[in-house]
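First, one chain by itself: the form predicted on its own, in structure tokens.
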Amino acid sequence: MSAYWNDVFGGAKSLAIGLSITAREFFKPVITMQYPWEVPEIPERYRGHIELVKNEKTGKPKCICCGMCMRSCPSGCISLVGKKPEGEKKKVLTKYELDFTKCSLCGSCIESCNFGAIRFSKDYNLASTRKEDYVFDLLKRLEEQG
């Protein structure tokens, strides 16, 4: 019978402790951000998905289609295609796709690029229920940015 009362008093004690913590926190200022109406400030070192870097002189991507980013990616989320036009000395990037569902944001691709052709983007608001929305054509996105 004494075990019963020990359980009752132990439960009442833990309830009182929990309620005191709740009452203390109730009067502190609210720190929740009302997301759609309040936009968070993105830190400088934020790492979103990768994006291509534009050559300021030509307006085209800096990528020379060496494939080092694709080879260094441990998850195999990058695929690129380059084509050498007739009369040209260098390849031209024709397709650069990123499957963000596989990307682990490790940064190996950026470290392996000796030409500074890719960097982390500042995109943070990526929400969808479809897998197709996370396969990015980075060349098309670069052209859309202007």
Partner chain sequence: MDTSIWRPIIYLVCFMAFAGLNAAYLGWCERKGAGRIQRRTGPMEVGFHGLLQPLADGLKLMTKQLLVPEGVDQILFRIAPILAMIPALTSMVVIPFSDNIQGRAVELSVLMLFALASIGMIAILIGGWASANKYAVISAARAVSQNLAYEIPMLLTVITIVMITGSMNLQDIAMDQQGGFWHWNIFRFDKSIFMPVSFLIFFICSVAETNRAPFDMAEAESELIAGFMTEYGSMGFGLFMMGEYLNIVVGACLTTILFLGGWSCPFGLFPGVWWFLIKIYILIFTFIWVRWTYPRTQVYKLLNLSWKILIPFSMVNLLVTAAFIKVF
Given for the second form:
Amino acid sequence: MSAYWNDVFGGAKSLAIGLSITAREFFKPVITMQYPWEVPEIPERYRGHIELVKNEKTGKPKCICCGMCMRSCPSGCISLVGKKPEGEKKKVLTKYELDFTKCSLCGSCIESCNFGAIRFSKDYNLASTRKEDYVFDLLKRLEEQG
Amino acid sequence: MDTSIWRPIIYLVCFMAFAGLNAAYLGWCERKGAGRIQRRTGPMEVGFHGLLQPLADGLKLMTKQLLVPEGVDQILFRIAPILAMIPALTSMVVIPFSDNIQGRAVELSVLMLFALASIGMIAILIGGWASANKYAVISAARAVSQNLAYEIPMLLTVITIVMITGSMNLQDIAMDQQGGFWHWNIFRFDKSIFMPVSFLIFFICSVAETNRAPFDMAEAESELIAGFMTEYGSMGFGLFMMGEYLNIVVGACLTTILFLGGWSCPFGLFPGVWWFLIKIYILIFTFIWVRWTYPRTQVYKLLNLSWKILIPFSMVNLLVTAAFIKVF
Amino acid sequence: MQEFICQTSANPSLFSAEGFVGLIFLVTIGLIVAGALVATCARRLVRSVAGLALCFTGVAGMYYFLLAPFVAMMQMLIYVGAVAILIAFAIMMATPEEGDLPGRRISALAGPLGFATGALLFAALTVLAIRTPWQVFPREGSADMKHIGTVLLTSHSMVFELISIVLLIAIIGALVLARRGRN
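Structure of the form predicted in complex with the partner chain (previous: the form predicted on its own):
After this comes the whole thing, all chains and molecules, with the earlier chain placed first.
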């Protein structure tokens, strides 16, 4: 019989405790982030797809078209073309394509670059229904960023 | 003659509007309440703080195709959602919101509410069965056995109140508790020392009768998908949903009238219908609060609670009240 | 309501209160007949139960017209809310499959004979109803609960006792049946 009463009173007590906990939570501030309206700060070491780095003085990409990144990529997702314009010594980057569908964000390309010409971007909100949208023209992207 | 025609029409429009608004906006309240308790914001996008969300949901439900799956019982499948809605709406007629706001003063209004609730039970059973879906059938059986089990302590508690007041008229019961909270049935220690317990029993039963968490065995998502509503889409589902929320309103109204003095003010200030509304919304908030606090129970624990705890307790309370009334 | 019913025979318009009450009366009768027909004719047992519930609802309406709202409510609460549902439960437990009941050949005579019996009963009752000189008795007391309670515990206490015994037997029977399953 005492087990019965223990069950009743113990149960009632634990129910009351439960209610008091949720009542306290009710008045605490919201901890979720209203995503599209509030954007979280992206951490320093976040790995988005790679992007080209601009030379601040000239406004041109730092890339010298050595092709190390292309060679170091295990999945072969980078393809770049450099041309030597008339009367210049150095090659100029004319096309830098990243096939992001294959990229595993390993970072070998960035490690292999001796000139700091590529880095991870902070782009995280990517969405598309077409595969072709993930072949990025990074040179164009750099120009668009201004 | 003029007034006798217009009065019902005005009441009908007002009660329909009240019922419809409640059915729509309690969904919003529930989502907001759930959000706050889990420290989220709840709906925020449609309108200011998501206030237009119910309208958007309603539009969506109404414009969706009314799918009737193959193999269901065509007639019963269509009737069930309507049957779920009608008793809840009809119950509003006999509920006295204030001493002069009541659709129809029926002498046996308490009994009438329970008689109408039994139609709701039939609706669940028919809907679950007509769906020709095993989850729906299991859910309907569970819901109905639960409703039957919890109707007994509920009725026993109501009999206690009826004995104290000597009337089955909700108006009389509320009138009997006017003037200060110490006249409310919940604190009537001169009639029975167990009245607060009785109130608790009644509240627990009304949570169980409306099939809400922690007693939502009928729509235990993890086991039964959506229970008896599994095969319903569009407005069929909408009607079940509205019926459910209306049942909550009716349950809160009934609890308020039976135990919390109806429209009477706790301290005799500003008497009026707003006290009734404040009380029912506090109770409805408690419904939401309870739902987002407790996990779902199991079927046999649920039935054990009713048969082993609630029914004996309400029985004892009935006897004690009878003794008190006889002695004093 | 009393006066409404008395005046229904005076052929009132549908839009007057009396006419509307008359219409509801006809609807109630319709519910009873339709419910009974569904209950007997439906092939699916669930539909039969639904028809039965409909019929019970109509009967409750009938009680209401007979100025016995308490009985009407009890009819709803007990017959619709409990009996119909218990029958539905019983069907749920008994027949796993819907559709025609197998086995048991029904004799060709069963239909006509059943119909004849029904028709005979109906005819007899109709004749009886028409022949009987109906007279309106003055109402004894009211059909409200206080009166019912007083009567049940004073002049009709035998009924009360008998109901108690029936219920007691039912409870014991249920216990015996339920216990047999356990070992």
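What you are looking at is a predicted structure, and each value in this text was computed from that prediction instead of being measured. Under this definition, the rigid core comprises the largest set of C-alpha atoms superposing within 1.5 Å between the forms. Residue numbers count along the first chain shown, from 1.
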item	value
Core-aligned CA displacement of L126 at least 2 Å between these two forms	no
